[in-house]
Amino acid sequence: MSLLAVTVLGHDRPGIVADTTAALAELGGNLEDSTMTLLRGHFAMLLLVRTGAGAPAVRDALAGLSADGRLTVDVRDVPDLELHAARAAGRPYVLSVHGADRPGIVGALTGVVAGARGNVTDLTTRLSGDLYVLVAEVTLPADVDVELVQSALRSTADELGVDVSLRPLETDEL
């Protein structure tokens, strides 16, 4: 059974999730991980699907989704080893940022996380009026000094004029 990454992106309409998942189910595909969201009228879907059908068969089964040109669909093989390695080490935290919108917020603050050998595992941003909100799940190495990372985040946030917090992710929040 191969693991495939399926991405669907384009103008939102009712039925995208139903049409996509039904076609995958007809191939015996099992959704192992997924994320889906609506971004200002554009729907984005990323699925990891385990199936006995190969990528070409899945592409054929999903071809109808992009027939009118409003959605794009991509299907590719994903090696299992990379996924397990990405999940393996570290402690999970929630990074929250809010403040006035300006370019560079995501890059600067995720740069602090990367500088601590941390990994961003999920990130969402929203702009509501002039208020910019970022919520990310990050994994920090077990041997990192979390107080130093928090201090570096606060310093960067002060330069950007935003507020930031980094707190442990409780497993029951998942």
The other form holds:
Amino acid sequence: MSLLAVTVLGHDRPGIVADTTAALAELGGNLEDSTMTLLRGHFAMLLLVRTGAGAPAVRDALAGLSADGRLTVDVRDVPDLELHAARAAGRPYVLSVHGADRPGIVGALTGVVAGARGNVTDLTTRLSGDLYVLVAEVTLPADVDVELVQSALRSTADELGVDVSLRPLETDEL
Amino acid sequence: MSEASAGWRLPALPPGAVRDVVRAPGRVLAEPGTDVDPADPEVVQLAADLLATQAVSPGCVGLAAQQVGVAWRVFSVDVSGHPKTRTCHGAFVLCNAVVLEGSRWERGREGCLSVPDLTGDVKRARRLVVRGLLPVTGEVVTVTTDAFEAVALQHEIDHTDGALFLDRVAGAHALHPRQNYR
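Form predicted together with the partner chain structure, per the form predicted alone context:
Full complex below, order starting with the chain above.
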């Protein structure tokens, strides 16, 4: 049973999720992880599906989705090894940035995170009028001085004229 | 919804004027407010204007001085009639308010008049004790409340500290485009 990454991108319409997952179910595929979002009418979905069918058969099964040229579908093998490597060790934080829109905000602030050997594990940005908002979840190595990272983020944010906060990601243990 | 017997009443204010509401990324929204003299006529007028502006803004249950362009520690709140309200102190204004105690933390989805197109999931205390000064008299009052009024107070006190709900969203999937049903 191999693990495949299936990416579906393009113009939104009702039924994309249903069509994709029904085709995968017919091949006996099991959806292990998935994420989907809609950005101003542009659909984006990434699935990790485990199936014995193999990538070529999955590509064939999903060919109908891209038939009208409004969606692109990509299917590729994912070695399980990569999944383990991607699970970053360290402590999770939430990075919030907001301010007047200008090019370079995401690059500059995620650059500070990368400079601290931090890994971005989830990220959303929104442009709302003149307001640009970035919210990211980042993992910082346990031995990093978080106050130094916060201070570096603040000085970069000051140069960009935006506000920034970095705080521990809270997990409720219930 | 229950009307709280707070033992205090908002002193009479002059007629309020409706002021323009600042939208993010207006820089004043990021400015921590300075403490004010609640008897200062400018502060009293601001208190009246906040209530007047709040009253004409649909769905608005609170408004901070930063949202009308003034970096002072003053805000209005009025959660009367909101379906999530339990304890309610009516329409009031507090100066130099601070949170004394918070408990029963829960996550809820918040919006803001100054960030009209986005909402976010924010963790706030549902039991809250706040201390502040009433405009005009400067009487020190302690507001003990819960549910929606507690959330509104925390949101407004954040504004007076120069923070938006965007600084408190719970994670990358906790920021949402506002759903507009027209």
